[in-house]
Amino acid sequence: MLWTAIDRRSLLVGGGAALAALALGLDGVRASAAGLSDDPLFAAARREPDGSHSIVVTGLDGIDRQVIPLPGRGHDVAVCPLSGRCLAFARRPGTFAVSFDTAGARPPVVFEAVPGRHFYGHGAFSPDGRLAYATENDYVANRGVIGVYDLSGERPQRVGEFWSGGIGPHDILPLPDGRSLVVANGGIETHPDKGREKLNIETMQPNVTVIDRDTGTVRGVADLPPGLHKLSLRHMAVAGGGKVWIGGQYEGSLQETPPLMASLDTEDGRLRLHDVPDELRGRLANYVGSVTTSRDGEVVAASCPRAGRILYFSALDGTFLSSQQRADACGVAPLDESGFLISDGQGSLSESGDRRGAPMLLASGAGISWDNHMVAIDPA
C-alpha cells in the first residue's frame, strides 16, 4: 500500500436525499437500541462551573457517574473496546494524560508526556488493550510522532515512538485489520513556546496516513491537492469496511468555501471530498469539530460548533443528507442504531431524533461546558 492520489472527480456537491424522520422519544430510542444497555454511558472532557476541568462519565439523564479532575483542559477520550479502559489527553499543546476505568475500580492515573513532546489530544488502543498510541509533537525536529505506551503495569510506560507521516498529527484510530492505524496529520506547525499559534499556514501540507502499528512503517499517504493545502485534516471516524471519514478545518479566508469533509478508501487510497448544499456553503465557519458514525454504520455525523450545526452524510457514498442547528454543539456520539447524542458548550445533552428537525433536549447542567468530543462507552 503506497498511495498519494486524490480523486477530485468524485467530489460530491450538495443535494441528496434526506433520511426518513425517526420521531423517536427517549424511551423509543432505548427500546430500539437492540443489544445496548438501558443506561448507555458517555465520556467527555468538561469545564466545570468554577472554571476547573475534568473528564466526566455521564448518562442520558445528564447525571454524573464519575468525575475525574484534570490539571488543565482535556480534549478527547479513547476507549479500549476490549477492557473498557479509557485514556484522556490534554488539549494541544498540553502534556498530561489520564488513564481510568469507567467502573471506578481503580483510581485514575495521570501521566506526563516525555521531554520534547506534547500531546495533540487523541489516542488509540491496540486490539488487546495492552498498548496505546498517542499523537504527539516532536517540536524540536518539527515532526509528528506517535508515542507508544505499555499499559500492562500500574502506570503507563512510554516504550517507543514512530513518525506519523506528517506534521501536526491530530486524530488517530485503529483500522479493522487489527494491524493498521490511520492518522490525520493536520499539517500545522506549532511550538509550546508559542502557545496555540500556527506557524506555517502558507506552507502547511496536511495528509492522512496509514501506519503499521507493529513496525511503525508508513504504508500509505493520501494528500490533498495543492489548492487545498490549508485544509487541516483533523477528526476522523472509521466505518465498516475500513472507510475513513475525515473532517477538516480551513485555515484560509472565510470567503473561500472548500469542502470540509473527506473520505478515504483504505483499499485503493483514494481520498474523496464531500460538499454541502449551496444554502449551507459559507455558513459553516470552515470548521468541523468532531466526526462519528452511527452504530448501524449508515450515517456519518460531523459537528460545526462555530456555526452551531450538525451535518449528516450517507456513509455509503458521502451524499449530504441533512443538518440540524444547535448552538455550540461539538461532541457527537453514536446513541442507538441510527441516532446520535449531541453535547454542547452550554452544558446540554441532546438526541438527534429527526435529523431534519431540531435535536431533542435530554439534560442541561448550569455553568458547565462540554468540550469538543463525546464518546460512547458500552458497559460490560
Second form
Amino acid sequence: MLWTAIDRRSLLVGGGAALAALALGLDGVRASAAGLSDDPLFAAARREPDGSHSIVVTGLDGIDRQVIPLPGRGHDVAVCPLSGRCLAFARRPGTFAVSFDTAGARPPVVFEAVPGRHFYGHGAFSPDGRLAYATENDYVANRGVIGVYDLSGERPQRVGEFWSGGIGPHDILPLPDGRSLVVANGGIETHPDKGREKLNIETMQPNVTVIDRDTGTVRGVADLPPGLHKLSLRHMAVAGGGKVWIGGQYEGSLQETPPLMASLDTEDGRLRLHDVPDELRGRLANYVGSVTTSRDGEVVAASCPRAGRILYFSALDGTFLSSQQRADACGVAPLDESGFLISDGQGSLSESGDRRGAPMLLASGAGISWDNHMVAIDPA
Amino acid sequence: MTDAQREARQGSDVRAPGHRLAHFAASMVLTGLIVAAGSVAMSKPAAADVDYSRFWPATVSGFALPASDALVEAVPALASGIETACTGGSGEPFSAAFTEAVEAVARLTMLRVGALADENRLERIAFIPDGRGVVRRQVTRLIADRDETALDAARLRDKSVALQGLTALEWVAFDKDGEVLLADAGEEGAYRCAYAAALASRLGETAEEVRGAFAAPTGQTGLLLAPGPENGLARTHKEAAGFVFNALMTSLELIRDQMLVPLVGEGPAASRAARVPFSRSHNGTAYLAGAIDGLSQAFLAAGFAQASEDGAWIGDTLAFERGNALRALGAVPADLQAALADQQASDRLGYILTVLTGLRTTLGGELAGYLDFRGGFNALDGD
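Form predicted in complex with its partner chain, following the form predicted alone:
Time for the whole complex; same chain goes first.
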C-alpha cells in the first residue's frame, strides 16, 4: 500500500506531553487537567442584527464577552494550543483575517491575504503557537496553498507557503505528531472574479492530504474512488490517536445519496466512509457543515444545516449513534465530557443533552445568525 | 489528477516543498452503501405572483405596533401594583398586572426581529430562554450586594440584560410558591421594592423604544423594509420575508420543543414546569397562552397564508387551532406544577403539544413550500 511510504515513525512518535496534547486535542487536555470551567467560553463568526459581521466570544448564557467587527462574513476560528490566541478567517473568497486574544488584553489585528490569494476560512497553529497556517487559493495557478504566518511580532507576517495537495483546500488541522498538518482539499475550483461559482464540478478531485509543516512536503494523499469524485471533503476533526474525521458536501445530484462522513486512519492511510441509517439517507441534503469530537474523544458530531439535523457517530468505529433536529444548526463545539454546544442561524445556542431528543435551548439571541463553526476556548 | 500534475503544481512554491515521497492512493473501505433512492424534500415552486414586499410592512403595522402598544399600556399597572404592595397594601393588584404583562411580553416577543433585535431589546424585555439559570444567579447576587446602581432605571440599562426584564422582576417579586414578596419591610424588603420599581420603569422605557423603532423604522426594521444589494441582512424582499418567517418558526419550535415537550414528558413535575417561563409565579399558562396567541397573530397579520391561493386554507387552520389551543390552555390550572399532577390537565397540555406539532408541519412544511422559503442562514449558501 502506497500510504506506507509515509514516514510513519514521525507520525506516531512524538514527545510525551506534546503528543498527548495533540492527541486529545486542546479542549480535551484542558478539560482533563483542570476540569471543565463553570463558565466555558466559545468563539464563532456571527451576522449581527444590522447585517454586519463579527467574531464573537460568548458564554453558555448567550451573553457576549467580546465582539470584534469584521469587514465581511467570517467563517472559522483557530485557537492556539498554548496561548489561547485566536485567528479568525474570512469566508471564501474573502481576503481578511483577524488575530485576537480572548482576554481582550491586546486589540485585534486585522490583516490581508497577499495579492493573488484569498482565504478559504480555516487555519491552524503550530504546537508552540509561533506559526499559523491558512488554507488559501492561488487562483491564477488554480491550486491550493497553505500560507505560513509568523505570529511572533506585532502583526502576523506571511513568511511562505506550500502546496496544499489539491484544489480548494478548506479545513486544516495539526496531527498528534506535532509535525504534520492534515488538509481537506475540497477539490472545487473557484475564482474570485466568479464569486462563489463552482467551475469544475465534472472533473473535481477532492482528497485529504498530510503535509510536513516544516518542509511543506506532501507525505500522503487519500483520494476518494472515481465514483465519488464529486464528494467535496471539507470539514474535519482530529480524534485521539490521530484519526481524522471528515465531513463532505456532495456536488452531484440530490437523487444520489452517498455517505457524507469519512475517517482517515493516519497509521495505515485507510479512508473509510460512514453512512447513516436508511431512514436518514436522502434526508441530509448531501451536506455536512461542521465536524467536531467530544471532550472524551468517543463521539463525533457532524451538522447538516440544510436538513436541520446533527449526526452523532462513534469515534471508535464510525458507527452511527443518533441524530437530533435543530433548524439551521451548523456550529458544533465540545461542551462537557460527551456533550456538544450547538449554534444555529436563528441565533440560538443549544446543548445536545443525551443526543436523542431535541437539543436543550440555552440561549436565543434575536435577529442574529451564528455562522458555520463554533469553537471552544478557555475562559480568560 | 495525475502524479505529474501534482508535481507540476508544486513547482512555484515559495517555500520549497522538498522531495515528495509518493502519491498515495488510499485504500477504501465502504461501510455504507451508496444508493440512488430517496431525495431531499423539495419546496414547491413559488407562485409567480407572490409579492414578497408586503409581508414585513404588514407584520409591523398589523402585529408589531399593536403588540408593542399593549406592552407599553401594561406597564403602568405593574408600577402602581408595586407601589401598592410596597406601601402596605395588597399584593393582588401587582399579581394581576404581572399576569397581564407576562401575556403582553409573550405575544410581542414571538416576533424576535426588527426593533426587538436591536440593542438586545428582546433580552432586555425578558431573558428567555434561560437554560443556565442566569437570571436567578444574577438577581440573587444583586440583592445580596444591595447594588444601589440597579435602582435607577437609566443606569439599569447598562447592566446585564438578565437584570432588567420581566424575568428579573419575577425573581425579585415572587417566592417559590408564587406568592408576592414585595413589602417594604426591612432592608431587603426596601431594596426589593426599589429594584422592582426600577425594573418596571426600565421595562416601560424599553417597550417605548421598541414601539418607537417600529413606528419610525430604524435598525433591523428599516433594513428589512429596504432590501438591496448593499443590504447585509437581505438583498431581496423574498430574503427579508424569509428572515421574518424563520424567526416566527424559531418561536414556534421554542414553545413546542423546549417547553411543551418537556412538560408532557417524564420526570419531576417541578423541573418540568420550570421549563416554562414564569411558572415560578404561576404564570406559566399565561405565558403559553400569550405566546400561542402572539404567534398566530403575527403569522396572520403578515399575510403569509393569503399570498397563495393554494395556501389560503392554512390561515383558517391557524386561526382554528389557535382557538383550540387557547381553550384547552384556559382549563389548565395556573400553577403548572400542580397541574401536572392532574391527569385531565396533563392531557390538555398533551393536546396543545399535538396542535403545535401539526402547526409546525403545516407552517414549516406546506406554507414554507408555497412561499418558496428555502431555509436559513447556514442552509442557504453553505461552505
